[in-house]
Every structure is written in structure tokens, then in C-alpha cells.
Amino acid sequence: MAVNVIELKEKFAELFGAEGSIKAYFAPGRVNLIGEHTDYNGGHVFPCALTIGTYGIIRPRTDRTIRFYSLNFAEMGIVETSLDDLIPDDKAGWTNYPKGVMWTFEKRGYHLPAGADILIYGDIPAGSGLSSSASLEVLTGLMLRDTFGFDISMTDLALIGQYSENNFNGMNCGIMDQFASAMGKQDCAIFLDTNTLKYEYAPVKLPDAKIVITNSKVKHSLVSSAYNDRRRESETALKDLQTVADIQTLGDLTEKQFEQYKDAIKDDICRKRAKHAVYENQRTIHAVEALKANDIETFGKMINASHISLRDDYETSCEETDILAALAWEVPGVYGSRITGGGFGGCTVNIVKNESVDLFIETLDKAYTEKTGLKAEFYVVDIGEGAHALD
């Protein structure tokens, strides 16, 4: 749906009053084209910002009260808290994400002089794995920065969002999601070295193709615990490899070096996790080279290989996303298809020839329902800008 910011401001005024300086902001969700679970393993990622995301309306207060309202969770009503009570609370629901950003601001020496009234609306489908939480974190950071006049770069806002999710909300994510939301650029993906935060914008030129996201409509409950398990298993593998190789991260290794040193990893499962991290990093580098050379065929093959690795070595896929990818691979005109995001449900990202988009949607829609009983959703997406003020 097209989001009307004037209507959001009117809703804000209805809830909180119309006086004072009321400002509107937007932070996008993201889709990662390739480079999955490499961002906390010192590797490369290749995400792009979407034109869907999270909208925020904010007005500063004169006291220390914070009042939140989300149109997506209207049943919760206005959630009130204080700058003196920034602690995680299950009952606080979605507000734990903006609270975590505020807590991180304070922790980093950016003293919040007053509270605020905040209205939120997001058009990222729930549970899709398109980074609604990172979008909300970056949005909150940008609103606080502008409202209270802090001198903070967009890169630092991404790092603040990541820190808050790791340490306030207990999700041990890497930097990719927040970085893409903060630093996105229209019609470009971000080729980011997560070890150094060096990045370049690579134009995504698909003259005869579209990016189509398919939402499996499943999100398995083990996502956060299993995600943290994968991170721990990767760290264990790295420690074993460091006994025989002078490396700081798994991303430091080539495929050949991994094969040379892999027997140092004692645990079979940890070895599989490390294999994915190393090979996926190299795949991402090769995929970006292919895209720059307008070799969409090779780019698509790398995407397919990424899914297979996530399915077999990293084991963050699931039956439903495996079915979606396998169905996509059979449709003429599909360059590549893979699961995207943290895993265990969510979405697949697909590169589909323009002439095949309708066939792709029609074929997968029918076959996925036949195989799973579920109804997938399809989004033909555009690549948008990073977080920004709307007025």
C-alpha cells in the first residue's frame, strides 16, 4: 500500500495532540541478494534497501516520559515508559527495539535530554525476514539524532542499532541489516566488507529482469536461538582454525585454504558451518564481479549455490523455503533463487526475466499451496534509499 504521511501525522495528532514540532521519518527494510550469515564471520554481504520499511512520527517532550504507539500493534494502545526505565521487558513487546536504541544512545554518552511521543507504522510483512527490526532500530536512531541534535554518522547509527539488538534484545545479529537500512542507495546494492566496514555501491542493472521476493508465510519459533547457535558454532570453528592458520575471521580464508586447514576443526557440525561461511564469502565476491560484468547468468548460479549451502552446510533453510527455491529453479526465465535473511522461514529472493514474472508467480503460487497447504505472497520490488527524513 502507498503510505500517506499526512494521515500518519493526523493520527499522531489525534493520539498525542497537534502542538509542537512534529517530524516524519522513514527507514527501509532490506533484501540480501547474496552473502548470508557472513556478516558476523568477517565476510562480504550484498544487500539492498527496499522501498518498504518503517515510518516514524516524533515530537520531543519536556519531561522524561516516552509514549509509543504502533498502527501495526494497535491493540497494545499507547505504551508509556520513561528514560529512567530502559530495561528489556517481555510485556513491552515491539517497543523493546526503540527502547534498546535509546539505552544504547545513553550508554555511548549521547544523553537524551527529554522523552518523546512516537508513532510507528511499518509496511514490511511480519515475519518475512526483510529486517523490520533493523529498520525500526535505524529509524529510532535517526529520529533521536535529528530531534536532539546529536552529531552521529549514518554508519554509527547502524552500529548503534546492531549493538542494541545484540545487547538489549539478545539477538546476536551481524551488522548487515542495520547497515543496509541506514546506507541504502536507490538502484544499488551495497558490497560491504563486514570486517572493515569498507563498502561500495554496485549498480544493480537487470535490463531484462526483476527482483521478486517470495514470502513463505512461515517463521519457525527457533529462529533466535538457532541463529545464536550458528554464531557460536562458527566462533568455535574459528578458534580451532586459529591454531593452524593466522586469521582473524573465517572471511580471511579462501576455499583452497579452508580445505587445507579444515581438519583442525574438531566438531563435524562446526566444520560444516565454517565451510559455508568461507565459501559463501567467496561466492559473494564472485557474484558481484559477475554483476559488474553484466553476467546475470553467473550471478544467478551463485545465488542458487548459496541456497544449497544454506540448506546443507549452515542448515538455516527449512522445508518451505527449500520447496520455493526448488520450484523456482524449474521455471524458465529464473536466473537464480535462494532463501534470504536469518532463515528458518521468511522469504526467498529471485532474479526473474521480465517476460517470466507472471509465469513465475502463477507457477509457484499454485505448486507451493499444493505441496504445503500455505499461500505464498509475492513482491516485485524496487531498490530504494536508506533512512531519511520525510519533511
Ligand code: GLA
The other form holds:
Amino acid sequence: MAVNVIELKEKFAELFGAEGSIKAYFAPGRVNLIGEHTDYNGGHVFPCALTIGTYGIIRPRTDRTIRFYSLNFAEMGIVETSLDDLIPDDKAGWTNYPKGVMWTFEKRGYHLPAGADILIYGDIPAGSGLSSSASLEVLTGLMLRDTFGFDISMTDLALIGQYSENNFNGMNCGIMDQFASAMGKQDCAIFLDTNTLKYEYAPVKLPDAKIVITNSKVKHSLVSSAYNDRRRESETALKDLQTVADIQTLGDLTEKQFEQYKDAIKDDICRKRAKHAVYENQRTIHAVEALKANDIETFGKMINASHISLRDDYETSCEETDILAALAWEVPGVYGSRITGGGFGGCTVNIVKNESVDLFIETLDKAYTEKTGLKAEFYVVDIGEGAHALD
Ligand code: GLA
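Previous: the form predicted on its own; requested now: the form predicted in complex with alpha-D-galactopyranose:
Next comes the full complex, this chain leading.
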């Protein structure tokens, strides 16, 4: 759906009044092409920003009140709080994300001189795993930075978003989602070394193919606890490996070194998790090389291998996303298909030849419903810009 910023401003004026300086901003969602569950393991990721995301309209206030309204949660009405009351609260729902960013600003010494009125609208499908929360965090950071004149880089806005998600919202995520939302570039994916935050833009030139996202429409519960478990298991594996190898992160190891040292990992599950982290990191490096060489076949094979590793070793896939990937692999003209994002539901990302896109959607639509009783959604996506002001 095309979002009309003028209409959003009108809605803002209706709710909060039309006076003063009212500014509009946007921060995108992301899809990760490859490099999954590597970002907290010192590895590489390869996400890109989407053209869907979260819109924000803001006007500073003169007191310490903050008023929030989201068109996506209209039933909550205007949620009012204060800069003096930035504590997580289940009842505060979605506003815990912007509140967490404000709390992090304060913690980092960026003292907010006043509150604000804020209207939000997001066009990322709910629960799809395309980073609606990260986009809301980056959006909030950008709005606060510009509204109150702080000197903060886009990379730091990503780090602030991640910190707030880890410490205010209790999800121990890595840096990938916020980084992609803050730093995205049109028609490029970001090859990011999460250990150093060095990055490179790699043009995604797919001469004969499109990126198609398939939404399984399932989000299994306990996502954040299962995610946090994976982090712990990876850390345990790292500690064991450090008894025999001089490494800081799992991303320091090649596949060969992993095979040499893996017996130091005592627990079988932790060994599987580490295997994924090491192999996925190396796969990501090779996939980017293949893409740069316009070798889409190899790029696609790496994507498929990533799914298998997430399914069997990291165990963050689920029945529905396994079905979607397996169906995709059978459609002629599909270069690659895999689950994308944190997992346990959400979306698959697919590289599909132009002439096969219709067949792909028809085939998966029908077979997925037959197998699961669910209705998948399909998005043929473009790669968009990182967070920015709209006027
Ligand atoms: C979620 C997290 C990211 C990353 C992915 C898995 O999206 O927010 O930091 O760990 O899962 O790659």
C-alpha cells in the first residue's frame, strides 16, 4: 500500500493540533539475504533495507510529556507518558520500543530537553519477522536526533536501537536489523562484519530475477526465549573452543579449523549451534563473492545451504518455513530459498527468475494451503534506502 505522508500529517494535526513544526520520517524494515544468527557470533551478515517500513510524524513539546499514537494500534488510542517515567511496562505495548530508545538516549548522555507528540504508521506485515521493531527503534532515534539537534551517526543510532531492544525490551538481538534499517542503500545489500562493524555495499544486480518474500503467517510463541537460548548455546560452545583455540568469536574460525577443534565442545547441541555459526559465516563470505561475480547460481546454492543448516543444526526453522523452502526448491527458475530472520516462523526469502515469479506464487500458494491449512503471503520486493527524513 502506498503511504501518503500528507494524510499522516493530517491525522497528526487532528489528534494533536496543527500548530508548530511537524516533521515526517521513515525507517525501513529489512530482509536478510544470507548470514543468519551470525551477528552475535562475530560473523558476517548480508541484509538489505526494504521499501516498506515505519513512518513517524513528530513535534517537540515544551514540557516533559510524551504522547504516542499508532495507526496500527488505534484501539490503544493516545498513549501518554513522561520523560520521567521511562520504564518498560507490558500495558504500554508498542510504545515500549520508542520509550526504550528515549531511555537509551538519556543513559548515553543525550539528555532530551522536552517530550514530543509522535504519530506512527507501519506497513510491514505484523509478525512477519521483517524487523518492524528495529525500524521503529531506528525511526525514533532519528526523529529525536533531528528534533533536538544531537550529533549522532547513523551507525550509533543503530547501536542505540539494539541497546534499547536488549536492555529495555529484553530481546538479546544482534546488530543486523537496526544496522540495515539505519544504513540501507537502494539496490544494495550491506555486507557487514558484525565483529568490527566494517561494512561494504554490494549492488544486488539480478539481471533476470527478483527477490520474493514468502510470509508463512506463523509466529511460534517463545520466540525471544528460544532466540536467547541459541545465544547462550553459542556462547557455551565458544568458551569450550577457547580452551583449545585462540579465538574471540565463532566468526574467527574457518570450517577446517572448526572441524579440527570441534571435539572440545562438550555438549552435542552446542556443537551443532557452533557448526552453523561457523559454516554460515563462511557461506556468507562466499555468497557475496559469488554475487559480485554475477554468479547467481552459486549465490542461490549458498542460500539453500543456509536453510538446511538453520533447519538441522541451528534449529530455528519450523515446519511451515521448511515446507515453504522445500516447495520453492522444486519450482523451476528458483535460484535459492531459505528462512530469513530470527526464525520460528516468519518469512522465507527467495531468488526467483522473472519469468517464474507467477508460477512460483501460484504453486506455493496452493501447495502451502494444502499442506498446512494456512494462507501464505507473497511480496515481490525492492531494496530501499536506510532511515531518512521525508521533508
Ligand atoms: C533477529 C535478530 C538479529 C539476528 C537475526 C538472526 O532478526 O534481531 O539480530 O540475530 O534474528 O540472524
